[in-house]
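Heads up, the chain below is alone and in the form predicted on its own; it's given as structure tokens.
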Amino acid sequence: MENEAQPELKGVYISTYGCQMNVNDTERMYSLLEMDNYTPVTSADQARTIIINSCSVREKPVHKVRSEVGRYRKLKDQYPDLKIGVAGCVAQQEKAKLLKDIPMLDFVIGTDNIDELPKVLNEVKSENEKKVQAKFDHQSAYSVETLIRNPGIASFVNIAKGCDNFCTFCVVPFTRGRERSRTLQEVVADVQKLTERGVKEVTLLGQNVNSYLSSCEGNFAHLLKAVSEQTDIERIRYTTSHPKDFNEELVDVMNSHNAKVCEYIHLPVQSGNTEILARMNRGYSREDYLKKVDMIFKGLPNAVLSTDIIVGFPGETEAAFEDTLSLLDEVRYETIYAFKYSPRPFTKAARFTDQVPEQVKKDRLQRLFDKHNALAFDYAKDYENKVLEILVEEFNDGVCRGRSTQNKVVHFKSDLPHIGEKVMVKINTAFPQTLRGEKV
């Protein structure tokens, strides 16, 4: 061991799970720590500080944290000054209990306390005491500067945080707090600064972007219009939208600014059965959802939809599940993200007594994927021989990789890297998520 390279004394490694919000939070943590003279490293064995940026949306999140911490036991034994902490939704959910349950941990920092990370970490190291910082700030306005070390071609920009919907299956209101939005002009200024650093595409992020409401009374449609008109950004995406808040004003803005706003829309349905949707507290029926889809395609004929689906929600009968299956025949979802229901702490659905057996959930999930896979391959064939505009993000061994406005990953051969350029590509071979073609 004496001949092995010593880890960087202020090297920091962050392990990230979950949604784009967590990915964005990790980038913010790295940026804040770099300003405090920490050095980001690419593996845990190079670090003297390890942070697990956790997600609690799926099942057994605390178990996953405990398992990962256990993998660092030898490092902790070898380097007693190694500090290990947990951030993200599990940290916010469990708080001090994590330190009690996982003695190897040194600190816990909540989702609303990321900007305090350098201070917390320095206190942990100087005082050699465990720390918990996981309080929500419900009073201050949500104002934050996007921190990205190397923004690249495409970047995320938070526009809001928290959620007020309290879907009965979802822990987000408890781990991210109540809904708060940044000011419209602050977001616009952030996006423009990113374009000046070479960013070509931004994804506007929020637990529910289309319930965004600036202090100047600007809604999400107003924000999308302002970012389109007042910045030099070339492409705009957003996620995630809630069907109950998706309105015609937003469709009109997307249509009138389609030179910048991508036609890809992620519209989580969760279930195709009205009774299950009511139990989920989603705020719409199956019929309401289908009307929203019809409105979208009337205003945006080239729209591309994806969705989230939960199978095996408490009380879901075979007939209710068949309603979800049949929804795939009525709505052209080019991509679905489907999951088995798992009870989450603090949520109302966790207390429902009519839980669905695990094997039934597993079987239904497979049936759902099987049905959608057959449809998705047929949808993909529609792209063959079409010419798409691709924003190139990577170049490796003579192959460019980028995304279309439909959010499809496209590969094509080229003698030039074209990184950051928009290139027209004719699609020769199409799969549900990946397209291959040639530059035209």
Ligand code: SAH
The other form holds:
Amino acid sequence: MENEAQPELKGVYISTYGCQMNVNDTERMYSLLEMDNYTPVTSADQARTIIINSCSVREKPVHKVRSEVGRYRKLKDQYPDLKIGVAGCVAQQEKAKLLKDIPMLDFVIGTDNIDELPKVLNEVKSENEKKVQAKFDHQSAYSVETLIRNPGIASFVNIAKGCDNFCTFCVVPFTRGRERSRTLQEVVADVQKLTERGVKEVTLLGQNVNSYLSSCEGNFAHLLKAVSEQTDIERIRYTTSHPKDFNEELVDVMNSHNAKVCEYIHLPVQSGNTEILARMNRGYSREDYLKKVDMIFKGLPNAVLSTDIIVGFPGETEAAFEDTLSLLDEVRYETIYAFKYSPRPFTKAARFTDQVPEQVKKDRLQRLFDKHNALAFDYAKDYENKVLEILVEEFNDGVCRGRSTQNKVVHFKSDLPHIGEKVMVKINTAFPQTLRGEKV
Ligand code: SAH
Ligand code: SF4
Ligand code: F3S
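Can you now output the form predicted together with the ligand? The one shown was the form predicted on its own.
Up next: the whole complex, starting with the chain shown before.
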């Protein structure tokens, strides 16, 4: 009857929005607070500290924070010592303004200030004063040890933070600051430590992993090679790749280390029209992108690609949108993540005068998904009767769940849990998002 008990005095609950960076940051916050004698709890009503780890990449982020805070009104009335804070990209973007706009909030903690969270929270509690800590650290090198309380089979490891690309639609360079990389040896040591705690698969994380650069120690291809050769990790993935920085050296390393490096590549294109790509400041044309895709499939014939697409970017005509549609015929994307363009504060594109009407964006998004859905069903059928190596991550009610090297989610029945093991599975039925099969 945990829920009926009084919330623990040091219970802390964090709700998480946005990308994997935020998921990792949430885990870091829980770990740091646990070291400071807080107790992570699984629902807000068990907590005396609630943190909203926010995302501002698309529509109405401040509104989402405000409405979540509103849901805690009753709790705050019941427990006046309950402290509510905002972390993540909305916190970094709005800073002290959030405290004014949402009076129920007690603190704001920026994306570069997570390690100061225990101190800030203790001050908020002991001084009973509101606090804002949201300054970028422009001085120190980026050095962190991954903090995960209970690493499972698959784990994420930050290799770089921030972004210097300033795509004209994107708020991330403003919410995550300038790009900085961890040293190669630090990442290698971190991954090895995780393997010693049972982790079998790591995903190396950065806003643009291909521009990873460790002073004196090399680029992303060197890092991938080092993690593969110098650790006991069994599988390596990475995300996100920027097409402009994707090069042959990386394809070669993926190829020569394919026993560990998975052949799944998320390669966000954003648009299939060269003019729109230029206005987005992406640094490549449609043709450049298609050349990179060719290079990938030449070096890695079994590669699986996914992408991100924005529809209705300012100035996107019907013809320009059709260039994005036709790209789907030219590039085999097994998964697409598509979004309506949403103007973001500080960004250049928000000031472009040729914004596309909401209804047009909506229609284009639907047409894009309709087209991709039809293709994805056909792509999925190609998996039927194939045998794939599945790294099992979960076991429930006699069913194992895991992923193939190509990042396909696979379910199969089993008497044994097989968690953390690689099992060969023959696929019987295949849908775009999941495959079902049996052990061979
Ligand atoms: N660093 C990654 C992207 C991070 S944001 C990269 O460069 O690919 C994740 C995705 O959100 C982007 O790829 C883009 O498709 C989408 N996105 C970002 N800003 C957006 C905006 N203002 N409106 C709509 N979608 C956006
Ligand atoms: Fe945003 Fe572009 Fe940086 Fe990706 S590369 S985070 S889309 S600015
Ligand atoms: Fe969102 Fe920030 Fe990630 S804006 S997508 S949480 S980097």
